[in-house]
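The chain that follows stands alone, in the form predicted alone, written as structure tokens.
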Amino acid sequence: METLAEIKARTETVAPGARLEIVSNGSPSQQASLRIDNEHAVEIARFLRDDPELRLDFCSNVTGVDWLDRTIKKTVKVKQVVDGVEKEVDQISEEVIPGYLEAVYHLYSIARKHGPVIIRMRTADRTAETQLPSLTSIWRSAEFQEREIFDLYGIHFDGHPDLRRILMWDEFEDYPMRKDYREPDDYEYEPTPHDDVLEKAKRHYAPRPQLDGAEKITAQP
């Protein structure tokens, strides 16, 4: 199979325009990945299907990923004039990087049996601007798990033939994969609270009235 380099290459003859860049991976696993602009992706994905040579047609799985609000240190070598004599010295800067979230694609070919290759995409923000294009037309295999991205980190997957929440019930409010997700301690849709959970639920029980002892033998049974 083609190098990830090779696939960025050819992929940028066929979309002209398209901004694509590859991402390292310090894991053990060593699998680097293609990040592909939103606005291509559609055309992006079908070339990865269709081209002859990668007949990548079957996408394995469909992750979301929550990168929240990071500050990253860089240094770099500067030249400065110490008691009179010019040296290299090391100078620190911060580069804060915003918040944003991702989809990333595991894509296999059946037809060619290689594989995987990485595709992921990038929201413009945490909050408002969470909206990402739906890669379901293209493999069909995506529609649960971008359904549950969706329900789970708040991505809107446009195109998507029928987005709505897959695990958690409609009422439910916020994105419990999120990572500044804070669970509730109203557990009033738990239908049979135990363990913990019951103790968080009884916080928000009414209080049953204190009996005295006649009360008490009365309401014995």
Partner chain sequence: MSLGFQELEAAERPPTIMTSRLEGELLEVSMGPQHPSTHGVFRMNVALDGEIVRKLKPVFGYLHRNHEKIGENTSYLGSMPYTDRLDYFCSMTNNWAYALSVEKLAGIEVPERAEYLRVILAELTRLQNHASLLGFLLSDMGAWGTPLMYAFREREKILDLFESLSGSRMMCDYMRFGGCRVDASPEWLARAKEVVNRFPKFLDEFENLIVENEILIARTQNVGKLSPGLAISAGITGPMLRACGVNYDIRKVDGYGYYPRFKFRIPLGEHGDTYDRLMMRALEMRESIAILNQAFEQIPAGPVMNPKVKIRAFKPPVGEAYGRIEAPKGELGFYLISDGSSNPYRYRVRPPSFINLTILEDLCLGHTVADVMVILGSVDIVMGEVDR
Contents of the next structure:
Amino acid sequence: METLAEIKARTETVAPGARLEIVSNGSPSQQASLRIDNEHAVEIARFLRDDPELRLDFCSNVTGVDWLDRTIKKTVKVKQVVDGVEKEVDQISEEVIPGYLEAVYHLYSIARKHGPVIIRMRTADRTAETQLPSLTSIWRSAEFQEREIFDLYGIHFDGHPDLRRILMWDEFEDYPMRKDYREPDDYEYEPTPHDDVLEKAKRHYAPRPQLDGAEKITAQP
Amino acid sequence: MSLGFQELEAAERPPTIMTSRLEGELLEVSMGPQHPSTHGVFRMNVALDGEIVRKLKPVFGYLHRNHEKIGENTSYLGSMPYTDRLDYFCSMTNNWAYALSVEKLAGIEVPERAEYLRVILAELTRLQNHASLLGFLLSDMGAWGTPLMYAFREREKILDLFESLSGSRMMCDYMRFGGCRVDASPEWLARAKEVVNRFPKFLDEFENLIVENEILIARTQNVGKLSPGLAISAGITGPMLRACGVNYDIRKVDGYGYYPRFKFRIPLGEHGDTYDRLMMRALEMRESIAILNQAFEQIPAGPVMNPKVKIRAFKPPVGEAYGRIEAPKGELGFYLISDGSSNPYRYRVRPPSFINLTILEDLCLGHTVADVMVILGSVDIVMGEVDR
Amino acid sequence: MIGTGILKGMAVTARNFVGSYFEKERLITVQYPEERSPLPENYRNFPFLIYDTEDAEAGLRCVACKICEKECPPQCIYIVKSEDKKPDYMGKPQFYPKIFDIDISVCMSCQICVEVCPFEAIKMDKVFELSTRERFDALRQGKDELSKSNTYYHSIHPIEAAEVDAKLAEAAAKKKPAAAPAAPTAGTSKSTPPSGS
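Form predicted alone done; form predicted together with its partner chain now:
The next block holds the full complex; its first chain is the one shown before.
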């Protein structure tokens, strides 16, 4: 199979104006992915599926990822004159990367038996602009999986034929797989409370008198 | 490739039953979730025209417990016993898929003996899954009890093997990243060999029971036909895909574990109907027995656990990995993103039986409501995995 | 000829029906409470705590390090560590669990607590007839119910227990030269004679 850089170069010739970016992967799995822009996504996906060299006809896995706002601290060594002596001083710069939601597609080729090629799309932010184009028209297998992402992450897929909640019930409001999801306070009595269950238990129930003061000792060391 | 077991040629098969459209409204029926043939808590909203299905919408989520969120809040080791509960028929292959993904994520090598043990256990799992599927499918068709009990009798022997190796019959929790938890004793291997040697006798008997049965042929042939094009596009994997004649088996394509070392064939169907899907399981069991026999001969001595792997406080490097295996129901994959901490940042399961249900409506349209159960049975779902 | 397939199937059913009277392999059901199929050596159900010697309180191997509580995937273990130290079965002063509860209605028998325990203090039991009439506290096993002797462990997992004993003996032998002078002082100060060594 071609390398991801070659695929990227060829895709750029087919979809002019498309912004593609190779997202590197530091793990030993060596599975780097290709970030595609939302405007050209369907066009690029069709190319990946139909190109005789690639023939990525099998979209195996579609999944969402929630990336919160991140602060990346960079330490740069800068030469500075301190008390008349030139010294190397660490200068810390902070860069805030706004959060976004991501949809990741793992593509394989059944015809040519290669893969995976991983493509990902990102929403503009996590709250207002959570639209992404649906790739269900290209790969039918995305149908339920995009519904699941909509259900659990709240990404709206434009052009999806039947975008409803799939695992949660229709009246459910929040998106449970988001990192900042707060579960409702539905504490049920547990005889062995510790950590956050203990915190909840304290809010809901009286301490256990039969334990003779032990309930005052928290689970923390 | 011809299947060689079909008594009736395609030309001789009766045409799909299609009555003329009745006058009047469509009747909406909710099938499930408490229905003995929905293999758990699964519901279908069906619009019926007389007895013919005109619309079918599956409804999921009755067994949803957000497995993926639990996985993100648990350590890498702690997720292993939870994977048992995905497809609770095949905990060994679930363990393997998860272990494989973590091994990819962290670049862990697995000792040779452990890889052999994994192959042996995965193929035993395939045997018991397919055997019980055939039993359930016949049960769905109205052959209550008898074939299911024969299948379960055979499955029992394999579960006994799992129990004496891992300590539990269904929730095995046996594999670890970097190997397997305990070694198999020579006595265990001898017992397993005996079970496998006796298995073809059961298969012969079971095939006698079903393959030529006219009622079964009438109920399954030409029912729920799936075209290869749609199957590929809809991401159908496993025996269902191969029943359409698409030669795609991850054991051959990815060559994970030590599968390239074994000689085995991949059975392929021709028509993609329920009968082919059913026979695909029977034929795959024969090939599994071939793999098992080779594995019993080749298995080397040695450690079953990579000594370099820390089980506790395991922290893989930052990055992501997608690992997949050919589980009995199809492609089971785990997609993990690590942020360098002891819990995965993202833990995603690619459940084969969930994605195989994508085309349930396409398969059922135009068939009678009684066929819906047969088609659903031939998809082979376990709700623990569909709803996660 | 139509019908032969059904007849073939009938023959299989008949063979199984008649065979179930004669062949053990065709009738594998067991009449449960009266008859029981033997449990394999590796069978696991719920965890229990091991104590050495005769005294359940003094011989408890657990030192309340809380590793199992932290690693337990469904969080069913609850430990409260003691504030003082008591000599353990080796005579070495150690912390001990003031409370050690396992909620077996939450426990999923995964054996991870056993794997992560560095003191061989927690092992898997084979008792499975544990039904109670109450859902919560009756299924919470406290330290008294959980503590079982090493002899019991030997009776349920003989091979594994022998391996564990050998491992502990080896570790003790290695430590002996360093630990020997410390042991008597610890024993006298607490006025409980060290029962082990």
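Rigid core (definition): largest C-alpha set, two forms, superposition within 1.5 Å. Keep in mind the model is a prediction, meaning the values are calculated, not measured. Numbering follows the first chain given and starts at 1.
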Superpose the two forms on their rigid core, then report whether the C-alpha of V89 is displaced by 2 angstroms or more between the two forms.
yes
